[in-house]
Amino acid sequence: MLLDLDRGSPPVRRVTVLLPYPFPRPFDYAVPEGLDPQPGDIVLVPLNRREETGVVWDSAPDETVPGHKLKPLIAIVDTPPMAEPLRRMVDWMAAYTLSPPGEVMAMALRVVRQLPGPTSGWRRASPLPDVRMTAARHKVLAVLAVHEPIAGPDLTRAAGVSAAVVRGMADHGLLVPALLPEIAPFGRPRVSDADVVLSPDQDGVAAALRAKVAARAFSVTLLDGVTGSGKTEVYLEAVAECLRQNRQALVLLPEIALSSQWLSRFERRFEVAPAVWHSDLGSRVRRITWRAVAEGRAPVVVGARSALFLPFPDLGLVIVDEEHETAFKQEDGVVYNARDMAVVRARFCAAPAVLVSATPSLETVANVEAGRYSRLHLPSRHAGAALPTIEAIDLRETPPERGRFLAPPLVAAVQQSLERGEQAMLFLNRRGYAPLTLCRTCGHRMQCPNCTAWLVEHRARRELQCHHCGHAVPIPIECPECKAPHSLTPVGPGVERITEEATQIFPDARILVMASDTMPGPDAAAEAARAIEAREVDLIIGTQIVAKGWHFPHLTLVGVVDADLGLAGGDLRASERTVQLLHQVAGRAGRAEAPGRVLLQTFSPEHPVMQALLRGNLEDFMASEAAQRRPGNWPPYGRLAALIVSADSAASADALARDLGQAAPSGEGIQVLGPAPAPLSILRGRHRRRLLLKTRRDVAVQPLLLAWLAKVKVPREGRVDVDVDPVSFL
């Protein structure tokens, strides 16, 4: 834009920038002469006294500066802009997450300042200069005159020198500098049906994903179907049409650090391996793939959350796999939900969005019956495997003996299948060796010091850690409060604890404890499943983390130590986590030709969640948990928003929190609830305080939310932060 605000002086031209900070706005920045700017450049500019990165971005510039008072671009960095459907998610997630728009902006800018550049190596100068030759020297000329430019780590591998002879014959003029040509970083994928063998159930939902595919235009569908179905197998068939559209798929997965099978999987699909976004990658990688993909050389992404704000320059498809998962929700930052904001990234991109799940969540369950979200079923498992049978061991009839946590009729099911030559599972949702230390002495209870929770302990790393904060200690040898030595003793079950139990009673089973404390990233994951499905592992002993996606085919049991677990507390959605978790663990039993059994040990059988896995009925268990939502405006029948308050001292955080409390909006169809202080009071050493908005489905809450934020002044020791859609209540 050309604006002469100041007389006398020419006209400016003016551009807005949007910088990765929490400012309310973008800057303002003068465009010197020679750089021509357009919507979407990543630009070097002033800010301060330091250089930053920022976006053109596509707002108007405020006219009333004056000219002279603009600071000029410094540049326009040489790297893909930001194609304009992402600018555009950008603004809308900034707008509904009440999130300053600079911060949003910054998960999809935050490898460019470090892109590489043009990779040099080395090759023969010509002619070569009349110095003195080593036999040293000889071998790497030799290697040039086969193949040339070369980088110098592989130059000295292929010679046989060190990187010293290589610098002395630079040094002499022998060798100069050249530019290495450029290698993709990722295969093309190969596109063949001819070894693809589906059933007919499932060849009849990957036609319906491949005509969305091929429609170009968006839509969002349920992919659902019993677990073991083949549902990767069908929408890897509409990644195999996004292709043939010559469009880049990306494919999100709820822990992408345990996604060795998905990886296996894709590789014999396509004959390559796909591009992988998540926070395990090191720098070096998380920049060639950023450069990749927005080139348009990355034509499939599988990876976490954040791949979402990737710059694809022509996105032709979105999935969400386990859609269900809580793991898609960012609780730190910018708080969002990427399975809501795939969808949002599918409609800016004209693409099909497609959510995958075995227990959908009745979110997009309500989408569904609304008409919003279409429905692909997938009813009966691939290959004709049969789905396990579910037993109750109820807890209050045969419990374990003292001491120990398995049940007698868990232990000889697992004996039995030993006996078979098969696989068993143990699973148990809580990490470390025991959830909580007292002291038998004077009951004194080992606790955070900076959180509102117990200290966990972990035998094997012979601490009490906390699972929030991360702090830890060492188990002490007295009772911090009485002094009594030798006094504390762990309470409840924790993987540690059942895998110690497991060993006593099965000694001669090979065991593997699955969890994320002994799996830390994708290599350890996909060690473990290497080892499974080759039969080297006999007893599997795992948290959450089994659950997700697993095929391991000599798997036959599957033991749920502590079923009630998640019903605690006062969770609007415990019921709907508890039976999805349970299902999915479930699901990984009897996948292949031998049957599979699962038990679960519980002190209450007659519960509702328990009752649908043992009758192996979810879809009335979910339309039971929409007829109790539905009449208070629960979600999704109602919308949520939750105020976090926090503060150094808990005075000034009730303070706060009344000061909201009291400018709470009102009116028909919306109720705020609280103030009170969150399950979580104390976190990371700051007082917490939570309210929550509830209104009706058709009330927008962002205005509310707004209008409400700016009637309290929020003191320097306080904060507010704003979760939408929450689906945490910690």
Given for the second form:
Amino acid sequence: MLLDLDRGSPPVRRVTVLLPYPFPRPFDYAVPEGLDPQPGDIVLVPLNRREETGVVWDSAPDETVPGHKLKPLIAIVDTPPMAEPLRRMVDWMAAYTLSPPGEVMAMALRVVRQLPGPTSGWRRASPLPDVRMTAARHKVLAVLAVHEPIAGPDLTRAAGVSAAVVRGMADHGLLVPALLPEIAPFGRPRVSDADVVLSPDQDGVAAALRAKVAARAFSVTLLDGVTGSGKTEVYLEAVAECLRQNRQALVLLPEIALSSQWLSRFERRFEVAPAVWHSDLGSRVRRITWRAVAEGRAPVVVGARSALFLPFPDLGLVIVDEEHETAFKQEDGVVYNARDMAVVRARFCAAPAVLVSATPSLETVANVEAGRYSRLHLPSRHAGAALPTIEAIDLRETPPERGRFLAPPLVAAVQQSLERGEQAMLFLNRRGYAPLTLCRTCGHRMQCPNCTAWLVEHRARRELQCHHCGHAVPIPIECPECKAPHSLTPVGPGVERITEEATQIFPDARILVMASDTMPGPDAAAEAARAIEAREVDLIIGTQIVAKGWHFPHLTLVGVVDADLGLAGGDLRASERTVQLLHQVAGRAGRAEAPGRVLLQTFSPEHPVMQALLRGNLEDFMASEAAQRRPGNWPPYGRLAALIVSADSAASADALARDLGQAAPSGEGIQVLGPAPAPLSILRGRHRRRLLLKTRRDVAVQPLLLAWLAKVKVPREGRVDVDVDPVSFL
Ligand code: ADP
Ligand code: ZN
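Since we've got the form predicted on its own here, give me the form predicted together with adenosine-5'-diphosphate too.
Every chain and every other molecule in the complex is listed next, the one we just looked at coming first.
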């Protein structure tokens, strides 16, 4: 027995409690009489005169602190404990990403800490009384116009006003209380066989997936196959098997806001809706869902990255759809890749993980080749639908008319589709009207005052906007530099400008623009999908949003306005990503009986990326990518970690980057690149420098990074962010 002899006090039982803050380790607390906390219990503890919620952790208490100095635990919260597999994932992620464990755990605890929510909220009075209106009151009404009724805390947050504003509006009769809708209980999915008859290929793959689920053991499988080959159809059968096993299933989608079609498909198969999880859920739905998951009452969750941290008591399957998507990488706070963490989560739950894509990432392909992951393949489109034909339009030979961006062959093809009563799509991965605004008189370029970036014109809103920090100014009439009036000119196209051009060329076409700023939120996206399916739209013009898994049976033509766009910049994965994105966009065409056609506008049809797309030969392309990355130990054949230095001034950023450079690790299979100015060398007013640690695959980067960072003193105004397995190099 361990006795605490100082001051002759009786022995003190200790527990370690992990708090949701970036402290380096859990804290010890004394266990008062009558409580029996176990690892995983959610507890209230005192911290700096406040009460905090934390989780009893498994680590050994720090016996050097005398017992009488420990503060006592206050209470055990009446909520399901955090299960061991989730605690292990938190520890693993913290160690891998070099993040404080409490910061990782906070992502799993966020919901528990909220107080029980209201059951009633607010709606607008009708008719609205004639009382004084302020800007704040208008904001509140604007939120309610889109979303009503809504809980008070959600309303103040969305409108950016204080609770007093809402109270005042209620007092003046502008708002009336309204019951919040009950959220439907999460129904039991129908797990009997699907109505669709699977093709022999599909059936084989479905059986293999069902066997993995029934094995109730960890495994990772790549499910690949061309767009429209029935991957979703097949993995839903794996979900059904998981439910028959009485375990829960998690499906991660890269953009949950764009998943209306996926959700209706799920309902067709299972006759109930899944639980949905993402960061824009209202606080009430969020709490109800969290509890239902924790108590095992939500059989299937479909969600964004953050769904990985839900407290599943018995997770039996994790699916990552569109696994190649960079949207799975979280870039702020704890920097992690949800695709990889899904595999880790599955491992700690003894469950299979399935990574799904028509264009798998080279990382996943390399894991298959090394035998770490297995692969299931669907070779052809369902029901004999042919893959679209892909052709290049060489912009050097058939350029668009002066001041235009759509070349004659593309215009003619769109015209033909419209005449046949079919739908067409124009894709350009750039929001706004023009990416650059230039003065014709003095050459001045409109730049963001806070970032190394041009301001993007958004003509509909009459604004120039920075896409990095959100800075926005009205479009000036005169050049701020030389004062010449009406001399500022847009350079290059964004989707708004393509829309303007298309409206002139095809005046009778019903055009729909799909971009994150014109289509905010799931409701707008669902409405867009409905209108397209109902053939209320002839021509879709969109950014990368249009590449995402949509199934539009009447769409037969896809025109890529600038196929070369993603290749500039020299990013490690620029080619891979361009092939994936353009192949996905192309995959929207010809998904039903009528064959699809894809036209790529490019200045370099001979580029390997264009050649791979034109020949439909992605495997050879990926093999040549692999051959290029292997010799230099570039990922996935080596490891990368980035250090991003930032500071208030260029001088202190340089000094800190130099210190890091001098302390850089060295050795066999270890290389440090930089320091160098980041491509976004100023972001939100902070000066940024980058260093890149590149190692052989058999070198563990975390210990190197820890030792490296320990050698350098970071001044108060400076910061070093660590990004293990970086995806963005900006
Ligand atoms: P992927 O996920 O590979 O893009 P989907 O699963 O979305 O492919 O299938 C493409 C389309 O074909 C969907 O509308 C789907 O419902 C349909 N489909 C696929 N397989 C079958 C099948 N065996 N029977 C009927 N329809 C199918
Ligand atoms: Zn900016």
